[in-house]
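What follows is a single chain, given as structure tokens, in the form predicted on its own.
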Amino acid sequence: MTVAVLWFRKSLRLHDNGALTWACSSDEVDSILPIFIFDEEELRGEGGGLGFNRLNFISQSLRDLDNRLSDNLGLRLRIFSGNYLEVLGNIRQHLEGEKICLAYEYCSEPRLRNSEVTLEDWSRISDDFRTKSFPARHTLLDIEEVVGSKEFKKPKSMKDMEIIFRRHLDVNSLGFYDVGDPLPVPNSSKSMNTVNLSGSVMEISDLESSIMRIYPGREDDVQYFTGGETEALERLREKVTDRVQFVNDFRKPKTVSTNSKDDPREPSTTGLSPYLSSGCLSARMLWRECEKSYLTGSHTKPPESLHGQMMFREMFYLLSRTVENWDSDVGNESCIEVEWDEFDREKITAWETGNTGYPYIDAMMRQLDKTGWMHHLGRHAVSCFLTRGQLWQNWTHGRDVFERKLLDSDWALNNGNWLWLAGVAPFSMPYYRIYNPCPDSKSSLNVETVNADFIRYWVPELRSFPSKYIFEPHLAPASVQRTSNCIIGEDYPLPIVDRKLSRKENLIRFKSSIQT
């Protein structure tokens, strides 16, 4: 008989999880081993490793895991930290005189689709050890099976996503893609494999004070998004099943930047996206869920509605697996090469930490520091801001710093989100499309401008300040800003850079870099 190691990588949860739904049903399995491996460098902290909010919404989702396996299929999860080979090797020597197969699901993204290649020639050392991978349950369409499809061309826009659904997708009855259903939580009268493994086991209480010790500041912070499974479960089903009506409304230019009218920490969207990208969230069981309250009435189409969104998060999918370069702004086919200024560390740690005299991108900038998420919109100003708007500073430093924070960072979508953002990319909004950081009531941004509560609640130092000067406030009255109890330039920071003069020269240098 064979041990399972069930290797957990892109879907931290029980319900469709292919490689977990084999390993309890196949005859030849025995008993299984759930592990998890952390990169080492997802570990060193500031500066090279994963943020604060991501580490910890990470652990949370591996403790929920430990949990519901616990509970549901009497399995523990193992948690190891180090290259994956060597953990590998190590659990394969524990298990010697075991036939081991290590099932995990394949994936697109690079750095992992040439480990499973490795692992391929690995196995094939001995009878004793095999691999068996699964198409990626993170995609709604098999990403490899699509863009080795002869008639594959690489998308660019809603238009061609909806020729490669057809292509590679039926319509089922109800004239909805049929992406296919969800597997349910698997029954298993499986045996829990009881190795010791002691020594080279990372408990997840010590991984939580691993985590405390990277960032000592931050242990007094309460985390806003809570990571796992149970927490995605029930935040679908406050946010999609049982609001149809916003579901069938839903139009995503039209959310609101600043969140929540009743509190500035919740999205106007969602909110669902980080458990989508850790994978504690199915996309198949969204896609359900929005496609439910679809056939109750009208509803809007992609690529504005739910659905729409969820077919753009496919194409970066499918670019990112075929653009040489993708992460790159040199030899990436997806990328026109700017000559941005050299690397500006006192601009980029100004817009990194929100002290950038401009309140609406220091607002979302800490909010992303707090909570590791912002809204579309926001992403669309700061980092306008930074590259072709106003710093003129590479897209890849923000890239970077959005890998680190982001709880919803995903190799794929942030790469491809910045390369749209930054007015490089073939499928980009205009480059001369600058979002003003200083928004009114007007502005595509969609800000709430009247209480402006956004503002005062992520710029505290502006509490006090009249709307009428709270997004521009160094133009406020020297009384104005003495009655407010901020002064601009001491207790919040003058604008980095003249907004306007800025804007001018950079339009005037991304024109010469297209016709370059």
Ligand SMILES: Cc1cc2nc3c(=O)[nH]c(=O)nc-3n(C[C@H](O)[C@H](O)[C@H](O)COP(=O)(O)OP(=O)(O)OC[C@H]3O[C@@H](n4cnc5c(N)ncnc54)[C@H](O)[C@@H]3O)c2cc1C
Given for the second form:
Amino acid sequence: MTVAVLWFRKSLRLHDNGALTWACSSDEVDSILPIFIFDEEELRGEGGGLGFNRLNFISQSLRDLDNRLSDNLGLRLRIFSGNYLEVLGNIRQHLEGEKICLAYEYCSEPRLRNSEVTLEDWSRISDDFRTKSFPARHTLLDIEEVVGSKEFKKPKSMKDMEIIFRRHLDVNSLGFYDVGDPLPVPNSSKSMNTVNLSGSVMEISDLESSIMRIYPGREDDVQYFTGGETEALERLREKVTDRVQFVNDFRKPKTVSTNSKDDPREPSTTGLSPYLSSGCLSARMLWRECEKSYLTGSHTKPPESLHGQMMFREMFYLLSRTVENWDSDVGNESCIEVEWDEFDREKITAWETGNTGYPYIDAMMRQLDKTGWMHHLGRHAVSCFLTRGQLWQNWTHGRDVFERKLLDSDWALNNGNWLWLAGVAPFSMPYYRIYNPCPDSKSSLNVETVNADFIRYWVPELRSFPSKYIFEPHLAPASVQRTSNCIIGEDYPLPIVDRKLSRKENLIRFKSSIQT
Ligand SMILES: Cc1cc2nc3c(=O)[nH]c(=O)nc-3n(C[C@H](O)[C@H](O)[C@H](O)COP(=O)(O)OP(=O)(O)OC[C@H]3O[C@@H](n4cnc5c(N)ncnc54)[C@H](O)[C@@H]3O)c2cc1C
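In place of the form predicted on its own, output the structure of the form predicted in complex with the named molecule.
Every chain and every other molecule in the complex is listed next, the one we just looked at coming first.
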């Protein structure tokens, strides 16, 4: 008897899941035990661990995964919390006398990779326990294969990525990189392993209650993005499959940062990142859906196209796998060391809570807090503002806030993009390109300025302000502030810093950092 203990890590889905497909089809396997393990750190709560939206999103994704496993395969997901070795040790004890195969997808993130090495050693102590790892289907490229190849050079641009794609993928008869087909949802007659793990298993309802205990007062918050593979496939259909022209015309730098005209919460881009990052949606599936649109006529190309965005994603996975100290501002070859100011709690808190006195920045940060998402150009603006633009704070502080709050938070991508925006990386934009936090209609941040509904929605103190002053409300005459029911300095903060002065000083400081 072999029990396949199927460890869901970065692919919370049934489609395109290598480990699941193997467990369902292998003759060696008699029964399956699907598991998910929460790291204790992740459930620590405010100031550490995962933020409210993110935890909720994962919990919804796990509920959906459990339902789908049950409906499609007659299996149930078992959820645990704690140190993974202790959890696995416990399962192993309960399954004593059975042959166990722990099946999981290989991850390129160092923290997860170390756990895999430990696991390989751990499995050697008994013949009854072995591990079987599968190439990560979280990415389009096989990251281990690419970084292990003789010709591998760390990519710095889309041109470098095109070279890597050409080297490692065939170009199919349609002229596209052949990333392979996503695996279908498997069929299986394998039974669920019924071992009694009582006491250590966490019911999804327990998880939901502990999220409410960690974040009291947020029980009435309605989440905009719902987690899970079901929702991911629905969004893929609505935003990509059914919108051929949108996909073919997609130019990322032209997309609007203040969201959809009809709903200030709905992304103007696909909004699929939360699903890709949690693995509710396979990257290969999205790639193929774009390809179907491209076949219908002329279409945009990388770096601006949707395929281009996905290639940036691959670039950061490759870099994060090969650059030591990727997440640090010290000893990281992708990071110039800059003498940032000491951690300034007041400034960071104003930035994080959306109280800087700059409505565009504040609207973006409040949207992040409420929904766990922000448009790419909004991310550009707030990260530039925190670092080389206005507040001169270390990028790692902003990175930490994003890591906790973003639904799509991803170690490789979050660090890579912060390095990019802080101006410290070889792939960064020129340091002197600083965004104006009070954008006008011509800004490259692509802001809707006529009605300014995005600002009115996320910064309700300014709801009645005339659009003319809404991006820089402290400049409005006192009479306008009075008739708009918002006195700046009382009802909404004065600017935390002088934007022009801080810009000028920071440019000088940055220049001297790169000269020393
Ligand atoms: C400071 C900063 C931090 C960021 N942190 C993250 C993060 O933790 N996780 C994350 O997924 N993205 C991150 N991004 C990249 C980008 O902002 C989001 O991927 C994008 O906004 C998600 O929205 P979308 O799904 O509608 O994107 P679309 O434009 O529809 O793109 C489709 C997919 O391509 C990928 N993609 C798009 N842009 C990028 C990019 N610049 N780098 C890497 N992949 C990209 C994403 O997986 C995205 O879902 C960050 C950007 C900045 C500037």
